[in-house]
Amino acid sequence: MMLLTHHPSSGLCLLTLLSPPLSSAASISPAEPISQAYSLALYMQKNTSALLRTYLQYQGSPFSDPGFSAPELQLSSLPPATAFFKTWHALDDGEWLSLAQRAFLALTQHLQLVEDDQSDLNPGSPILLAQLRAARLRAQGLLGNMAAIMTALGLPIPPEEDTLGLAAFGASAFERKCRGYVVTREYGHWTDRAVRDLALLKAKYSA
């Protein structure tokens, strides 16, 4: 699995490796890219709790206090992973994949922002910075896998958007810590959702 690379453009390289050529999309079964995406999502899921714990540990009180949780904190620029069962159950494959694409695109951008914030707030925390960087690269890799799935299914890939805009800058240290908490928490929630939904796709399109 070629994920642990040190160049910011490595996500683009991985996307190229995992995405099938557009000219042969019609003849490609979605089973292989779905299996690749599912395997990557499972690998990501093993590390999400550790990332959140490490993040909270470095932020100080109240974040590092035992049992800290603030589910009421949200970011308008980051879609929540939670959904009503009826709404989720009514989604078709294209709708779910589009939602997941937009969510993980937003997560890659937000994780970069959190990494920049922590480089400023906690410059002596190489473990945290490395975990944030690895999470961002894995999210980019999952984006590439999902693009390959959508191509194989003949679905349009949502255009890349700037989900941060101008509102991401000029925040206080506490606001940046809160923002990072929401991002690392939602990264875990979206990864859990991806594992669940990709397992359903895997069963549906098994070779």
Contents of the next structure:
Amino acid sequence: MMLLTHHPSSGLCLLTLLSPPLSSAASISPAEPISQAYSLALYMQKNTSALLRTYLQYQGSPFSDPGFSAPELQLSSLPPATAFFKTWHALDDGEWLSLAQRAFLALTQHLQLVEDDQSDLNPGSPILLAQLRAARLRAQGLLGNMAAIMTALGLPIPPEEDTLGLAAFGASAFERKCRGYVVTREYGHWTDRAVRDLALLKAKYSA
Amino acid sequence: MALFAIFQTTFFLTLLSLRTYQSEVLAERLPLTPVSLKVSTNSTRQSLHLQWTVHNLPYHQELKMVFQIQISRIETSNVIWVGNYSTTVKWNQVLHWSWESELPLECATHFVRIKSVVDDAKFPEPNFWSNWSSWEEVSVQDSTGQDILFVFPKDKLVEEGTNVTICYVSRNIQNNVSCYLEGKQIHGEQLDPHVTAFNLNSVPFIRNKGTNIYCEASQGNVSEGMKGIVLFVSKVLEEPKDFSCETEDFKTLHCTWDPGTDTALGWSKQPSQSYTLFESFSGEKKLCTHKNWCNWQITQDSQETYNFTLTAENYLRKRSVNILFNLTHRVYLMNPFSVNFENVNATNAIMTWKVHSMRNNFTYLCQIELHGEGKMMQYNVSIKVNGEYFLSELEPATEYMARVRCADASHFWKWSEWSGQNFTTLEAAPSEAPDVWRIVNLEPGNHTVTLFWKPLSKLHANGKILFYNVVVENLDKPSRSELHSIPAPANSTKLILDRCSYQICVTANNSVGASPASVIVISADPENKEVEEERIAGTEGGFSLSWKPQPGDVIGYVVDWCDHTQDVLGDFQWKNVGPNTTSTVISTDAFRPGVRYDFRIYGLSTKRIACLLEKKTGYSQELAPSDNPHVLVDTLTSHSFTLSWKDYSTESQPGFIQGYHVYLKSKARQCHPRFEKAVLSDGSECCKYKIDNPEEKALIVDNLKPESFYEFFITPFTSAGEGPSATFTKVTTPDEHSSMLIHILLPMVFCVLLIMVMCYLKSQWIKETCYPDIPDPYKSSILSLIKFKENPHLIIMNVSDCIPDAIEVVSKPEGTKIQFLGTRKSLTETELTKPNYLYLLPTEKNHSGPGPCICFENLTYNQAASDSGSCGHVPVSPKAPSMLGLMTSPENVLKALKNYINSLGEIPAGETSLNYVSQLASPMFGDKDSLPTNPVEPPHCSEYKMQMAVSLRLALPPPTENSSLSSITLLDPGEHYC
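If the one shown is the form predicted alone, what is the structure of the form predicted together with its partner chain?
What follows is the whole complex; the chain from before opens it.
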């Protein structure tokens, strides 16, 4: 919540723009918000690798080393997108939508955190900061779209919560660099997953 | 215990009180042990903070004490530091002491203990150390959580060049941990199985975003995790340089300095260094907002002296500089204003300006710079408020730029900025006569004088020259002077004067007036006497000319020159030389290599009449000829040819032509006489002949071989070399006999033609002489006679009327064959045949038969041949020899034939032929009257033989050995004719 108060206008504006009115939501067909969400997720997917590449390039060795990868780095505050396929497949639409909703909520907050960190460390890198900002705004847009889908499907929207906690602000410089890496990486993973699942959902509800 | 302690304290206090009075011995045994030792840590500073108290101190007493502190790492026995701390201890005082660890405190547990001894003069020796306090364990518990690897210190800020120790703590000793600094592996020292420390000596500044140091834990090839730190290395803060303060209005002091390197670091780890200005007399302090300058408000008029301290500060260090100055010695004036020029004329002007007033009775030193004509003059002047300076010795009609700057005259600190303005002086009359020279061309009845003058230099023109006045005055006849006004920028004019002496005055005029006149005199006498032209050699720097002095008084010499090939007026130049000089060097950049220049040297008499003394011509640099002559080959014979290049001009060349090189190539290895061997640039050999006379433009190449191939190439040469290499021209000498043949054939052909023409003209005579017309019997006069007798059966002659002289019957024996038809048989072959001859002798001996006869061969009897029918005559195989004989009548002949045939018996008809020789054929030549002269033995016989070659269809038996050929002549089939 604290992070959102940093940039309340942009995030909330998008949410209100993209979220359909809740009152008349139940009667709206889910096909349109699914299609919108799918289009947005596809667009996001095109930029995720560029974001990760740009991010690593600014962090110095070992991050900027060619072929850098540290899959063991995780953030406890960020749900990993690497769930077992079988487990994931067993979920119904409401469950995965709820999980995805929670993940992208966490991602928007973490992207804001990374943006703040990088504006402090790399003030002279407008490209990276612009990409981080764009990713955050798109994630917020997708959140709104998913909320519309859930409304259309008559599913309850999970409440917005602070995923970061106070621990996020005591991190060292290196930990922040690692955190930014995990966030940009997981953003890509979650976007991939969203594209796949929304495609399935689109096929299901377009008929 | 407590009871014992109270007792002990009481005992010591009693002892102390006793010591004051009498006994010091007891005090030596006081065990003032440090108690309540507490150790806290500052992780960022990596320091241990100790605090303790000393029990048993006398009330309100101060004691000098020494504390010894021991610090162990990892375990108590591993003492890494021992040190003493001396201080004065008061009763009930809590003592503090800090120790900074080079190793991050998170890396290892530390242990601290302390003991003390009294070191006070009030307690003379010997003193005893107290017992050690118990070990205090210090550990910074940051390595918590689930992580298996930790790296310390986090986000440490250090200055460039310092030594830093880092460490990692690995939870699992099975893991293999590698650490890297900016991608390069570093090696450390293992403190215990879990902890390894790395000493980084003199860390460098890499970037203001910090230096990444990270460690990777792995088991086998599997990465277990990565942890790292960012070490923020700051550049060393520099002392501000060139710190100074000055005022331009006594209200504000403007202080500047060079800040040096910015020590700011990323992630807000360290901002840019701050600058603070402190003035010690007033005690005021100001935090400067700019990094290289600061303004200080002067509040007290009375303060003359200032002592400024500028302090630069960052998180790691402070650097200060100090200046002490008197305010009046640091006056930096604003630049002067209202710069103006008054009373500007041709050579002087007055410059005025104003200075911003500082204080009353202030004297200013001003500096004036005058720029004009590429020169700069500087003047200094001392003024009060309004400045004025008289600028003299200026050039007329010249633009000047004058500028001024000022400073405090009493205490010079610094010049102000410049203030400047441009001005232009007025024009004046030209100060010098134009340099005039002329070319005089003598024409019938008059002189054509072309006057040239050089434009006056800016220095002498004193303004813009508007026109030139040329005044022509006849010296021989009193007449009015002629004035020609020629507008500038013309530099020449042409005058046509009669054969009188003239004085010509030329002046240059600008808007103010005329220059002094330049005078030359044209003599009435022709001056262009014949003077030999001398060749001179120039250098790249020019031409060095010398001449014989003119007899008599001269006021000077003039050397003029122009390009040899170009129009005189185009490139005409001259130079004036003093009267005592008989040599000069003409040097100008206009001289081009390969161009010939003609020089004329004149002497100027006191009457200003010019007399041509010498002519010279030369090149500043001779070049090799640019082209080769066009060579013609003349009189080509089998032994020689002539080469000529008459059209080649030796004058218009880029050097004096000295001669020609003739190159000749031939198959013969030996060169001809006069030629010498030479090697061409392409390496081929040839013969070379050198012609030293440039006007010799022909060469006879002789001693050549007929029907031989020669190549030649001719190139001129100058002192710089020969002309461009070009292709050789090829010549082939003709055959020796062909010429002879031509000599013979041509007359012969002529003769034949002549004869033919003559023959044609005399054809009638020749015809009558050589072959007169054969009289036509039908047109004979006898016919008219007969006709006259009206005989209706007029027959001139019938064959049947012929009386044969003889008949020859040739009988071939059986089996006689002809070997081959169409091939000529030799006589020896024909002799093999044995013809049977039947001679029919003439019955009438006095028969007057024709002498020359025609053998009429009638081949009618050959039946086989009759089939061919290709001819009017029936062909009979010529192989069958005809019987030649004379018969008195055809009937007799036939009879005789019959008899003969019968006598032959079985001889087939086809193999027997009859040659019927008629005497009736008329002779071809000769007079018809001579026909019957010798009828019996005709001396020669023109045989009119109608011989018919037999076609191959005539199946003839091949000749055998015994065959006899009776043919006299055998013809080829192609040779037959009808």
